[in-house]
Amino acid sequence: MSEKGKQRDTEEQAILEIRDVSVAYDGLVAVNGVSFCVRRGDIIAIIGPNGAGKTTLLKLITGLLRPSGGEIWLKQQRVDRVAPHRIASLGVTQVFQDIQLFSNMSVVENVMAGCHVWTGASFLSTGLRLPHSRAEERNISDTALRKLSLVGLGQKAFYSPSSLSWGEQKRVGLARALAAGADLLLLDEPYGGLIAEEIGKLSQLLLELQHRGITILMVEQLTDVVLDIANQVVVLRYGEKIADGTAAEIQGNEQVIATYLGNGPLEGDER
């Protein structure tokens, strides 16, 4: 197949899309010129020192910023000049790095708070406790709870968050995430914090979600750990991307090596 050939139908397959995008921070350049394509049910890391402008690009995705260069296509519509709750209402979600449960609410209670985004109640109704208000919270609760047991934790759908590890915390902010009807799911450092044994059961919930066809692009520090679940790697350094591609070619990158690695092998690589 031709290289444009090849384009044509990586493009077909994108459910995001990142055209020479750029944005800058009182004159400081934070993203310049990048571009890449998310397929749809693919895993894609982004990956790269302090600064590189990861967790800038994501803001830049789900609207929280506005880029001064470039595009951004989401789902064949472009996006970039679209509201946040536009953005989600399209089936983007992300959860951040700092998940923030309310400590006031159950775990259940703060799952179900993530089906705003699709609930159709108005408040009068809901207030009268009218037959469609009361099916809808019924169908809030039931997809709460289901999102609960995807991610592990259906026996603790009534615990306090406070009673929580911080792994168990994470899936509940992903189960909110899921109850939203995401299909692209945006994760800002999902495996910060996480002892050994909770990043291989983030690890095996992740590849659980792509199989059940969820689109997953995560922003994180732990490269050994993403180059062992995804499908695409981008890397940027001063806001710039110098790779893009599969972990094999990632390892192999001798720019990579040279300006993000040092003069070693990538960090985790014993293949």
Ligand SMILES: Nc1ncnc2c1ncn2[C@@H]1O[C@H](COP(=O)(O)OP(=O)(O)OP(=O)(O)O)[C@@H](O)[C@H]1O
Given for the second form:
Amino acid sequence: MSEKGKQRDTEEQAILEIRDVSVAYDGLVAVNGVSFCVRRGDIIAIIGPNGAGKTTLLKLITGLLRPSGGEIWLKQQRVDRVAPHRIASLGVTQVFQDIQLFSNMSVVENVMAGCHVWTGASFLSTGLRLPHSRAEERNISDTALRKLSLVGLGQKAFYSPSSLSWGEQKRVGLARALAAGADLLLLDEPYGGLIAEEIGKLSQLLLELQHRGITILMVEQLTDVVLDIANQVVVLRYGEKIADGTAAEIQGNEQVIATYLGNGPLEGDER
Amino acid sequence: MLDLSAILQFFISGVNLGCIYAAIGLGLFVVYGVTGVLNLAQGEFVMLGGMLTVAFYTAGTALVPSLLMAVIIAALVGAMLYRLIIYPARNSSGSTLVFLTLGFAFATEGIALSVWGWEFKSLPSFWGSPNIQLWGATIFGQTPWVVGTTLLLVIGLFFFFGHTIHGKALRACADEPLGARTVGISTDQMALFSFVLAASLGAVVGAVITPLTMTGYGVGMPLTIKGLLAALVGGINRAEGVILGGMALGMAEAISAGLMPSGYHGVIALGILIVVFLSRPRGLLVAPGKV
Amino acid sequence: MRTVKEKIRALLSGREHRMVLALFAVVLMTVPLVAGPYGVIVMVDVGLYSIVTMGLILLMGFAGQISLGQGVFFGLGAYMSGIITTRCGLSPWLVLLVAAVAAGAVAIVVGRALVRLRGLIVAGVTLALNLVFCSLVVSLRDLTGGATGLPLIPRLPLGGFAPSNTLFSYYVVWIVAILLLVFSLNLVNSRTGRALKSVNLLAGGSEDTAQVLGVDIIRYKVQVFAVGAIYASIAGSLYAHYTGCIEPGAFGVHFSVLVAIMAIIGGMTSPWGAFLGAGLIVSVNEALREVMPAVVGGSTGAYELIAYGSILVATLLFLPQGLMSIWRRLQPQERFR
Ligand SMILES: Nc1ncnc2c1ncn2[C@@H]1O[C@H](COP(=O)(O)OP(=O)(O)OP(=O)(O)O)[C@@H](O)[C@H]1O
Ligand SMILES: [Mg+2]
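Show the same protein again, this time as the form predicted together with this ligand rather than the form predicted alone.
Then the entire complex follows, led off by the chain already shown.
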């Protein structure tokens, strides 16, 4: 009963709530009883060493994996038994650690594919190019181009994804996710493999997105950059949450320091 | 009405057919297990085994040498299939490899047609084995040879995979190709070997069933399909599953042949198996891992 | 220099295709004027095969779903048209549409079961379904005429009369083929086409990504399976009315594999590949029929099989993207790939 009261309290703020969620791969417990809450409009970072269960956690949220226990609430709806494409239509999308651009499409088509969730033309209406579908396609291409320019790749619209650098591919992945118009964006290691200059730009972009009202949940190996821009940090280790708080609180946490022992207070463990 | 002799008759022909499908399924299983290739040319080796044995036999060679030569030639053809077609494309997707085996199957069928014509061919039952009467049921003279050969092949395979270095190496390739390479097993040689093994297996089966079922240039593809379906129903990841699936298809065919109006039994048996498979896509023996 | 935006608009509106398409249509409409009766007969075959192959390209080339069972739906269309028009005397045109819808419905049921399986396994199961279909046609003798076939199927009528010449069939087949080509091109350059490509595990798609972008992967795979079936069924109906007599051998495993060969050889990255593949295979076939009897005598079936098999193997080994890839390579580089 007090649970319900608490839920109502956070209703305006919480866009996502993870409650005691667990999952295992063939016996290996990858996420174990993790709970946390994501406030609307925040940038929240999940950090932890390799194999901590960060990627698994994101897959649970987008529905690609089903938790064996616990609940996931998204915008006041329980989603832990909902099909991934339905979760996507609730305004959540994910950029994977390996991005997974569609290599059978050009860059701009990749971003256009991101518009799938908010469009609805059927087989028949696209095949016959009915007026409704034509208008929709125009809308899609405009959106895709805007998102591509936003990440600075407007000029490479017709390139094949495989001809882009890693950093550019990451930006296309981000543009594709943005094209989906989600207000909760899950990013799996968005900084991974970027060069220094790109890192600064990405932080700027993420802050701008936050400014536009998009909630960002990102997973990172531990980096200073993340601590700079995140409003909230959740630390995972061996599938369990060991700390949750602001960057400052986390940096003072003994368990966290112990996890990263041997390096500076909060560095290292980067790949 | 159904009496004991009828039931016995169904059972006997079911076992007989089941052995054929199981043996073809095992050929598919060996290649699929070791290389991941779904070899849709497996039935062509059965066809080659039968046709070559008939060719040598009718040319005056004795049965055993005919059969041996047929198996050796089929094995060579199997090696060629791997070396010339599969190996150059080994890094392609699984679907490309399937289509390569299909192309090979077409070409083999065409060559057989141009060499031997379209007539069906047969052999007398081995050493003139007479038909046996058993409680009112008839066992064709060749049936014991079919069942016996399949049993020998199955025992041989289990012994081979379970107890010889070579067999264990093959299994290692199937389970963990990278690991197998690291410990010095040549996955390439193992793949070649699996094709040769499957081809010889198919050829032996083809020769043994010819006195019962006859053979012709086009028998390969339907046999491949039936063997494949049998393997899928039982679970293509395990030999036990493949044998079980083969027996299930054989029994279904024999029973529907006995009970249904003539002409329908092929449809019913295959139809049942497809439905069973689609409702249990992991196979009757639920094996962990891939479907 | 056009801006990127204009280029995208052009791509979307189909303007890029429009000229080629118009040229293609004009050439096809004039073929009968220059080709003799024999050429027209051959071209009807090419048209029929192209329709089935185009459906398979959408299914296999775009959505990455292997099917070796298109013969089932070709046969369904042909038998439904043949049986209903001979027994009930309904309008062949109406029956063609009804058959296409029915084939699509069957495909939805079958497709639902198939999408859960891995691609290779689907190849095997569809092959098995085709075998069952043929045995079924043979078994249902009273309905289908069994192995001897179903004769006396009426010609397609035009207005009040039924032109019985090949020329009429030629125009019907090719107008349908061009309409379906336009439909396919629209489809692949749209939201639907991108959704299909996103689930294509044979060529660069990713199911996880497709799903987090909101693509209902099962629904798209099932629907494109149905679309492929409808194409095949339409071709089957046209074939039945064209030949006037159908028998199960025409819809067997070999037919399905041949269609897959055409798709692969033509190239599966564009619906245009269907015409290249069908054109090449039918030409090879005709050439063999002309040449082989003179050289070796006897039936040419054997050489057809050998030729199909070797062409398939050679294509997969040396030109895995099919004939379309040659054409693409000749295109200006600014376009993607
Ligand atoms: N598909 C899978 N099957 C079996 N085990 C898996 C699978 N995916 C992940 N694991 C295991 O689950 C655990 C958590 O993996 P996860 O990918 O979530 O970690 P992570 O925190 O994202 O690590 P990284 O920083 O390396 O990306 C690891 O021990 C991993 O080996
Ligand atoms: Mg990870």
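Numbering follows the first chain given and starts at 1. Source: prediction; values computed, not measured.
> Just want to know which of G181, K59, S22, V151 is the hinge point between the rigid parts that rotate between these two forms.
At the hinge: G181.
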